[in-house]
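Only one chain comes next, encoded as structure tokens, the form predicted alone.
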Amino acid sequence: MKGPALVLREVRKVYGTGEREVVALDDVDLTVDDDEMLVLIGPSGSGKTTLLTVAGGLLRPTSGSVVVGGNEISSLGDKALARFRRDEIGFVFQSVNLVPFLTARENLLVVRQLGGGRIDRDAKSRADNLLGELSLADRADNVPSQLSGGEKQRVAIGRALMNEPALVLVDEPTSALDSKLGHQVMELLHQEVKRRGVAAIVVTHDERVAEFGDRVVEIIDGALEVAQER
């Protein structure tokens, strides 16, 4: 057994010193079972991004643990850090970030590139089913220019399990799509996680978005506030 898919224990986050200090996460404690979608919660400037860069290593938390699949992540090197992100966690970010010059296909599979692996049959047949599952079928060969917004966060999602990862991070999803666009992409991250059994977390300002979650959990000046089991 490996545990749960994630566990922070006592995080800390702080920037500053002195007079500038300011606590951006405020020894929290989260576990995250591996098949669980979490929504998180909380006004901006709240710590909200700030917890999910530190869940997905992107940032060093000043003090505390974070666990991700058993793996303690947080006294890991660079070099091993950046290995386990690639390998283990999938983002999904706010700007979407997918490269403008690839094709919706090809950003799935820059991702195995990435992670030393080949642009093999078995790559490619992964990269068309999940855009298949995404209804992104017969946009493969688009770029990005030439996708909508909807259209580009469901690459995104894609991007995001390309890989097989056993946490995915998702900020904002919905914050660029109108009402109706949000609920479709919404629903389709849902499907998707639910249907691999893994873990995620979705950061948002938009309370709709809770409805997708197993859990609600509101963050308020660095701290977990609230839980809601759904």
Contents of the next structure:
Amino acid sequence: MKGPALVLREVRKVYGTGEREVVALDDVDLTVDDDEMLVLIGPSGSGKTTLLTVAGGLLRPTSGSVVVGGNEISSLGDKALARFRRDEIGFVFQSVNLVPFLTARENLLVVRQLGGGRIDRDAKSRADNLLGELSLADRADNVPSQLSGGEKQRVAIGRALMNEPALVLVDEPTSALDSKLGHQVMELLHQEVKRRGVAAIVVTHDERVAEFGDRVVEIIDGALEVAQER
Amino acid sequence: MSIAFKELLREPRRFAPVGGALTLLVVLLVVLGGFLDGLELSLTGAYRAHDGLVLVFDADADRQLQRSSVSDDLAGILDGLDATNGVGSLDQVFTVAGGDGRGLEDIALYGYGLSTAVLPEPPPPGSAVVDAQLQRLTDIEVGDSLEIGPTAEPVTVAAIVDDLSQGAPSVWLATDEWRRVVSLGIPPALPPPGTQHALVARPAAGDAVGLAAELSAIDGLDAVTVDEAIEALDVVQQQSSTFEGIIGVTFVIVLLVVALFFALLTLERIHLYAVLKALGARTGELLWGVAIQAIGVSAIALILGCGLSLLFVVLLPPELPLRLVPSRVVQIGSGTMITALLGSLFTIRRLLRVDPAEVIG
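Would you generate the structure of this protein in the form predicted in complex with the partner chain, following the form predicted alone above?
In what comes next, the whole complex appears, and the chain from above leads the way.
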């Protein structure tokens, strides 16, 4: 066993210096288990985005330890961090951010191509399976401009799961969707994450998303408070 | 297939501006290169007819044919050397030719004594070898009569050879016939008795460079290869340096066009690059993608540009000295691709600064 999917120990992230110093994460301790879906809520500027970027290896903490899938990443260099993100992290971005000129299937396969990887038969089969599970089999050859908002969000979920990551990080998944579609997308995300036993952190303003979390954690001024545990 | 290549194929309109500009620049480069080669070839045909042989000038003549005067005695000495396998004279004068209802054309009239890969054995008295350029201008054919010089000395065309223009279309006579025709029409242009303008020596071992060095050691002689003789022509040097300068500037413009276009495209794509970096792309991969697109666009521009250049050349008047030489087109093609590649690399600074964290929040 490699241990929990994510362990943050006394993680501190500070922007600026002197009088302009802003503490975005204030000695945060957090553990996310292998198949746990954690919902992180908090007001704007509370530090939830910073926590997501630190956990995903997009930012290095000012101090503290970040362990993902058993690997300490806080001291990795840029190349190693890029490899780590490619192999261990699945991202679902707030504005979806699909590659506009690639089809839905190619948007899933693109994560296999990065880092000089090859798209083999297994990769194609996995992409097709994911698209099938996400009810997008008949949209596989459509580019993002031919997809609805909900379909794009589902493709983004497929892309996040494509490389069998240790941790899926989801940023405001329902912010661009109406409440019905948002609920459907969250249900699908929950179902896919649980089916694979993958850990996930969902950052949201939307309190209705909280019902999908195994645990809900609130972040205020860079510090965590357990809001709800199931 | 790479992501960058897919974008190139699926969103060609995005690359149309740079593709169009590069196509026009390729047309300019090919046409400039064509004029460079055409002008050089039209000024050096008589020398090039002696490729692989050695041209021997008077040491004081600065390698200029009409300034040179080499004696028959020296010709005899060279002919007796083991290193030579035949020596002949080479004389030149500029005059006119016409007759048979044709207008007068300026010509370079040569007397020669040695056949080459291009020139046949010197024709008998009363006949001449004519080059393809004079044929183009006058529609003359083998067996037709041609009147040469101010006295309109008639000769019959015995053969037509490739374009051997050297500032003007060329007509070739045997040395004695050349002296006869020149002595009647332009006596002051005749070299003194017992001399000729220059000699042509055929190396026994096929080594023109070695033979040139050996003959240059003889007092009063300056022996050179054909390439060296061409380099000594001031007009060729001036034209070459002028055209090469313009071609060089055009390549700089290619560099700037590609660099500017991809710099703007990179700015436009910052968010996409940030997403790809967040997903695990390295800066090198993104740079490689830009380079692939630059090479792809320039390759398409090359194909279109070469096609348009061919059309353009066909539409030009035939008397313009423009020649499309394959080696020059290959040179321009590889130069364009390399320049486009270098231009695309100007994006590296911006790509290095793309922050993947920007895509969250």
